[in-house]
Amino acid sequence: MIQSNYFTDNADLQEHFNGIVDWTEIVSVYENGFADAAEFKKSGNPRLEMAPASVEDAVQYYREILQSAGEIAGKHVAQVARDIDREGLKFENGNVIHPQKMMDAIQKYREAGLPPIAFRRKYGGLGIPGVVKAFASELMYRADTSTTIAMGSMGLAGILEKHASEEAKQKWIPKLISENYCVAMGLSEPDFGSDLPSIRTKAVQRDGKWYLTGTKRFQTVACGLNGGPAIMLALARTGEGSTGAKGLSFFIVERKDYKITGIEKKLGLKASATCEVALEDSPGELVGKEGYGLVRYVIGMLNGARMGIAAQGVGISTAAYMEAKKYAAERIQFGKPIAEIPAVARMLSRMEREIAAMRSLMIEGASIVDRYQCAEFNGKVTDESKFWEKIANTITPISKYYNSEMCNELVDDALQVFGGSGYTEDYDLARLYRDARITNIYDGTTQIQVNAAIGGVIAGMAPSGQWRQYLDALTKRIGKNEAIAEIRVKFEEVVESWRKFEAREVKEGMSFEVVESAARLVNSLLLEKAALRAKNPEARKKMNHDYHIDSLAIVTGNGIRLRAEA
């Protein structure tokens, strides 16, 4: 892997932190006036002393955050990551043993104060917005996945800051930070996925405790790390003879309770362990308040968990094309690099106009999160931030939908472009490749994601619909634009088409153009959108001008499917 700082050699990522991203209107919305700052002031509260008091401090202190980020992934991480992928997990009773380098690796992220990222200050977090977030988890999976995923798995507990008792929340939350806990999210059974209305797992109270029984399927890191601690927030049935989503509590189990059962042997991610979860009369304890734990709590966290595998689809894009680049200008053939040849330039090209798109999606989707998140948190909620949570339940799922699905593309034309070579283990694109194949499967298949933006969609372009103000204001933002207005009406187009359908079976079948169709549209002006903050706008002109051919080919294709479907 390219041995160099993660944050500072990417170009396009330097230029959205340090001009293209409007950092006085994410500070102002995750700052509250700068609350934390002046708590500080007051009561010399030593998880406030890090809490910035302007839109310059704040800024400054996200750079560091991402420098030294960057600088962990790229100069440490990723010349290992290799190793641990070849090296892999072992399985010894009942143990999961991961590998030194790995650990070692974990460590140096540890030093840096870096696990902790998900949570907001006051409980001992780094106190920084869904955007920073969103950057360091690129920068981080552009590194190794298996090792980012375990390092921040202790991001998984953010659910207790929002839904958690304050006792709860000054008890645990400190805790997971200080001693290094691994979290793990306990929805999947054997028999049920994504089907989590339908599952089995028991909890019952005896003299005022819980206590649950069960098995759970996929859980990650499950089992702490190298005899570490770890818990897992386990979604159980209460109440006698309960049945559908409304009978589901949530719990926290701490892993001296439950035993590891196995372990999954997977395609990728090699190092990262996939337990199989029993639960035995084990203690839990009850987060918020029962027959909560999926209607409310579970389905609350969808968004920031599309929001993270959307960012993971951007670094594992991002290592495949930089590592794609630098291959073909040193391979030599036909008497030049390769990257001067036509069809590899265009691999190339495309790839990089897909991954800034990608960026801008994930960029996007984050503040949009942050914009109902924090007025929540605050106590501040609005007519504003009602909207804005509205178009994050239609965001969310089209950035996890068309990150994972470009990245499994992106990683296959990396490939590509190193040849056979590329298909040995020899380069760092078969680990990448690999490793993409989740991410369009886990914490929601790219089907479930369609599912669940298809319906804001339609919903909101509605004439009065959220979805279509959100379009027209973006399309507003960015003035005149032949192509985008040309995209717009073809989409306009493939909505109508997919009303006009009469059966379910139907509507349910041609969902994903229209999901598909909205992502190019949106992502056409998220590029345009960047352009005109960006210091040179003339440099972004050929690229997103062939997105949005790109973009215009696709949606057109789209509603000639439509139309051939009626």
Ligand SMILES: Cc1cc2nc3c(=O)[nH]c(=O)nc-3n(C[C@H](O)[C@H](O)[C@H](O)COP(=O)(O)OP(=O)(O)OC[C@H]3O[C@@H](n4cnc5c(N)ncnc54)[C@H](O)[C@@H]3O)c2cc1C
Contents of the next structure:
Amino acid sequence: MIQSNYFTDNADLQEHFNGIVDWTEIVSVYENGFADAAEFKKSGNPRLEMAPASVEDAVQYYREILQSAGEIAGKHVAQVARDIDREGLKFENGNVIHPQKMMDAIQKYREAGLPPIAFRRKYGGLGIPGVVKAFASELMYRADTSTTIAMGSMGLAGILEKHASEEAKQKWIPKLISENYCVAMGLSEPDFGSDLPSIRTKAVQRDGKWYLTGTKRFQTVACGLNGGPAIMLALARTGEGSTGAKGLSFFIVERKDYKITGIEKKLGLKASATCEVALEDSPGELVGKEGYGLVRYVIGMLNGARMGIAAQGVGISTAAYMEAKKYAAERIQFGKPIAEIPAVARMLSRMEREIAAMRSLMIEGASIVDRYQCAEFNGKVTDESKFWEKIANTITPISKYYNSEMCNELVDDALQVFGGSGYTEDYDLARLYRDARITNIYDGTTQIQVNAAIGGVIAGMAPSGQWRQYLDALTKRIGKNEAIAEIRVKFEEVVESWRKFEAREVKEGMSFEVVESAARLVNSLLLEKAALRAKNPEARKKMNHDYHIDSLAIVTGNGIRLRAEA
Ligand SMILES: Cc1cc2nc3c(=O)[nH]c(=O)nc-3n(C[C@H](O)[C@H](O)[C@H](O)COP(=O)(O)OP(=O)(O)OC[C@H]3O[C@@H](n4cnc5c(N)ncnc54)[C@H](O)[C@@H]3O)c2cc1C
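Since the structure above is the form predicted alone, I would like to see how the form predicted in complex with the named molecule looks, so please show that one next.
Full complex below, order starting with the chain above.
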């Protein structure tokens, strides 16, 4: 893998950090009038020591975090990623053994203080907005997915920060951070993956304490790291004879109280432990209120989780693109670098514009999630924050679906640029190709993301609907753009055609075309929005135009498919 600082070597990321991202807006949403800095002055609470007192302070702090993450990711972790993948995992006597090089890589991130990236300062976290988290995730995923998943699993406890009692938060979050816990998200079971409302694991209460029995499948790092601590946040059914989503509650179960009965042999993520977990009358601590586990807490957590995979998609795609670009400049065929052969150049330029679009969508999604979540955290829910919550519920499944599907396409193209060498294990493309394949499956498949987005797109395109208002505001901001105006017309036709379907199966079957069209339009708008603040907007013009032409072709094609189905 390329050896460099993955924050500073990435021109598009740098341009976003240094100019396109509107930090004044983002910091004002996140910092709540710099309340933490004021509180630190008063109380001297050491957890608030790094709280910024101005936008400039905040940006400097974010820069330092990203520089440090980029340095470790690019100069160390990426250099051992192939060895980590090759060595893989061992399962012995109910314990999982991770490669030593992976443990060393995680230790480097720990020494730099990076794991508590997901939490607010009050509980010992780094206290950074969603956009900065997304940038950090992107560059760590570029280096290695298995390592980043293991290190970042702690962030799943964000659900506690949002929904647990203050007592449980103070008990658990600082401990997870200081003792380097792994956290597993205990949703899937052997018979239920997408169909979470049907989960069967049971929780019963005796003498005021809860005990869980059942089997959880596909539990990422539920084993902990080579003897290190772990908890599983397990969804389980409470109440005699309860059925459906409302009977499900969340519990914290400690590693010592469940057994790992096996790990999956997988296509990729060779060093990420995917565990089968047996709960046998295992003690559990209820999180929040009984019955709210799926309907409130998982649903509330999904927007953040979706943005995590959106960042994973950007990271893996960037790794593949950067490696392919380097290879294409060096590989000579027919007397010239293959980068100069038009068919190869076209693949590379599509990768460049698609990654720019994925990054724009990631930034937009993350900042929209912050707009309503910060309002909730700060007790300042308004009509405006409720509007952003609605938009988040549509844009985050779009981001997860788009960035993961596109990641698969781009890694496939990058492997193609390597020719036969890409298919061997001599280069990193084979690993990236295998690791990319899971992104559109876990944390909700693409089909489930489409189901999550379709309502927000269709209802939102009503005459005064929220998605329409959002698109109109973006369109007004970027000004006249003929290509985008044409895409918008075609998109309106797609929505109208879908509305005319009567049969539920036809609607469900054709939802992808509508959501894909929505994604292409919003991405075209976001690329133009980025150009407005870019140092050199002219340089983005050609790339953006090419993206719009792709969008127009896709949305037009979707319109033809929908009309044919009528
Ligand atoms: C490496 C790995 C790590 C994982 N980590 C975790 C973890 O840490 N915690 C956890 O709880 N789970 C985890 N999972 C599980 C993962 O989230 C599920 O595999 C995923 O949600 C899909 O569920 P399933 O495999 O049961 O597929 P199914 O639900 O059986 O789906 C099969 C197919 O049917 C489609 N489908 C199903 N229902 C619908 C519908 N209503 N509409 C349209 N299409 C539908 C799906 O899109 C898919 O194409 C992990 C899985 C893997 C492979």
